[in-house]
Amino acid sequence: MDGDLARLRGIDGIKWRKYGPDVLPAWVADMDFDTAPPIKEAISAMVERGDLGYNAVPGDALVPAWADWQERYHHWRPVEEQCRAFTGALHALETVLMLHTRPGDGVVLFSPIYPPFRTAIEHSGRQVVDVALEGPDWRLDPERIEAALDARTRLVLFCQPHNPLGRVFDHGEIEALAAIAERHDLLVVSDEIWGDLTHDGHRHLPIVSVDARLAERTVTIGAASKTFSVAGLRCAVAHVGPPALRDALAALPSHAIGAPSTISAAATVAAWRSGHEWLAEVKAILTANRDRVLERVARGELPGVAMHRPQATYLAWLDFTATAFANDPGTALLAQARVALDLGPRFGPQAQAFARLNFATTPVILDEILDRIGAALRTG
């Protein structure tokens, strides 16, 4: 994997451009590895052919390629006729939010949570129904969910696996959610773009494959964006289970919500059809890096920091409660260690003492990041 500093400092992505050259970034969820060869080849071939005009072939292949991928890796085959393409997971999420809810309606999220979920709710005039998860196990609590709902609650934003916790919610948790959704007639939007990046034999569970009650009340969102670190391609696919929502989407003007570009569709199809070897190599690195962070935390090399074991993703949710940086560790570490983590408070009001560390980098860079954090904690 080509993750050397010279290459990383030379690209224009925000991860390595946002902060100064003395800062090691471990914040935004991009990987530091070189792009999978099938993706590069697909893009290069289109450019070399001059094939940049009207071309529906890659777009037409997008949903079948995703369905094949889901069946191969996650033992669920979405109904292709019930799927459609979007320009990103958030594009799909916000489109469903606007079609299914009205200003003032309640939308459930499980915090700490990926910050744009909360932003999407608030900026659209909907009401956040915040159901907090609690460590150390971060399990869904059905009683807490029930207690948070009221007559205006219309939708649940779910994240499976969970960002930033790295939880893979299990059968029991999903079945409990299904029962609540059925009882309260809630639509579920399940963002499953992290599903390919599991560890230690943990298997991603598409929630509609677990409980039949979710089949016609769930929108499942998939993308190659996290699996292959190609968020800039702007391409996602969604399986739209609810018939009424499919009708609402079909009733929109044909260009109202846009679509992925030909290049982004071709690159994504190439990833799903031919990226298996690259993904296996990357997953082995990610699991080794996760274990590296866990071991160094367990040995006390980040004094006072606690961390649960992520079952998926390349994100470590670090608890600085017992450190001098508990008030806002991300800000303190940027100033004192020149390490950029994602700031815990962005993920929810209960996350003040946390920070999210992206460990999808080379072992050398990861060790330097952890060394700097440890040194800053020791000096206070």
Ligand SMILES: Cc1ncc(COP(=O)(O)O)c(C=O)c1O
The other form holds:
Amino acid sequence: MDGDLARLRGIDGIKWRKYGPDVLPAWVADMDFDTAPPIKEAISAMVERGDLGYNAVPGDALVPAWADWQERYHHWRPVEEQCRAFTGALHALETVLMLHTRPGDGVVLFSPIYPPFRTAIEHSGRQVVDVALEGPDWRLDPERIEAALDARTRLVLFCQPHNPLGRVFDHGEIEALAAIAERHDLLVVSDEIWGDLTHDGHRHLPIVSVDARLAERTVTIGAASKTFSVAGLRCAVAHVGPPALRDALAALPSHAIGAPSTISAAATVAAWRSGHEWLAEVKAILTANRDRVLERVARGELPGVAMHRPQATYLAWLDFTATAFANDPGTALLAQARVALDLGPRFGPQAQAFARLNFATTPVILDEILDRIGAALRTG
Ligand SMILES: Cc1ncc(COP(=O)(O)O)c(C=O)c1O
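Give me the form predicted in complex with the ligand now, not the form predicted alone.
So here's everything in the complex, that chain up top.
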């Protein structure tokens, strides 16, 4: 652990910087693995060439690289002319939110949910239409969705695969969502930036590839940010299905939205063109780590904690209801175990007894994190 820890403690990333040196971080969604060599090489080559002026090459290569990647891994080819670049997944999501809705409009999310989905709605004066998902299966319930909608509901913020639950929604669930979206004339923003990180042969389904009714009412967001842990580079792409939305984007002043830097585009293209080997290795580690967490929870080594098996992501959604830490376990564990998980209550009103564990680290660090949580639970 010492070698890895020395490197990780030496980087500026917020994951390792936010808390003191006695805390092991398992919160924000960055991975602890060294960057993929093709990404490092792409960035170094630009710097070495002194090639940091205006440069259209990386930006022009971005969408074709994404289209090829999607087709190869997810059997869906975005229409390149309908895609555009953004500086992050939330940048794309909030831009669409602002263009398609007005203050007071209803926007659906499926909670527990990655907190910025909720704050995007609240901070822009839109209304959160919170459709709660329930364990142990965390499946979409069409009746519950339908019951939550009213005449002011305009948009659905979807997360496929879902953060923090790690669900890959299946054909039946997506078809039900498509039927509802059509019936109520809803736009769907499908944030699919976790799509590459599936386990056990679970297949990520881009929602537009499942149901034709979604084609012209969906914006699909993709990125290399989670897959390759390069969120700091600030680059994402979106496939904008609805023609009216493409027109609205095109009508904005040309610099209003901004674009990824040439370095971030070049690094992202390198990831999508040459990152296959690195990704295969990392996915094997992530699945082994997921199984390690499941196994240790099943053995009772985190007394009272329950969890379901994530089908994707490197996030474990831990249920502390049956423990002494049932009220905001993340806060208690930071104080008592010196591990930093993401706090459940940030993900939704029903998540008070939960915490999100990021297991994208070395097996040794992961074991130490689980040991510390187990010890704190035993002491109470
Ligand atoms: C589902 C989801 N969307 C968006 C983001 C943030 O992406 P970005 O930093 O590109 O805005 C994250 C980060 O963890 C995420 O999990």
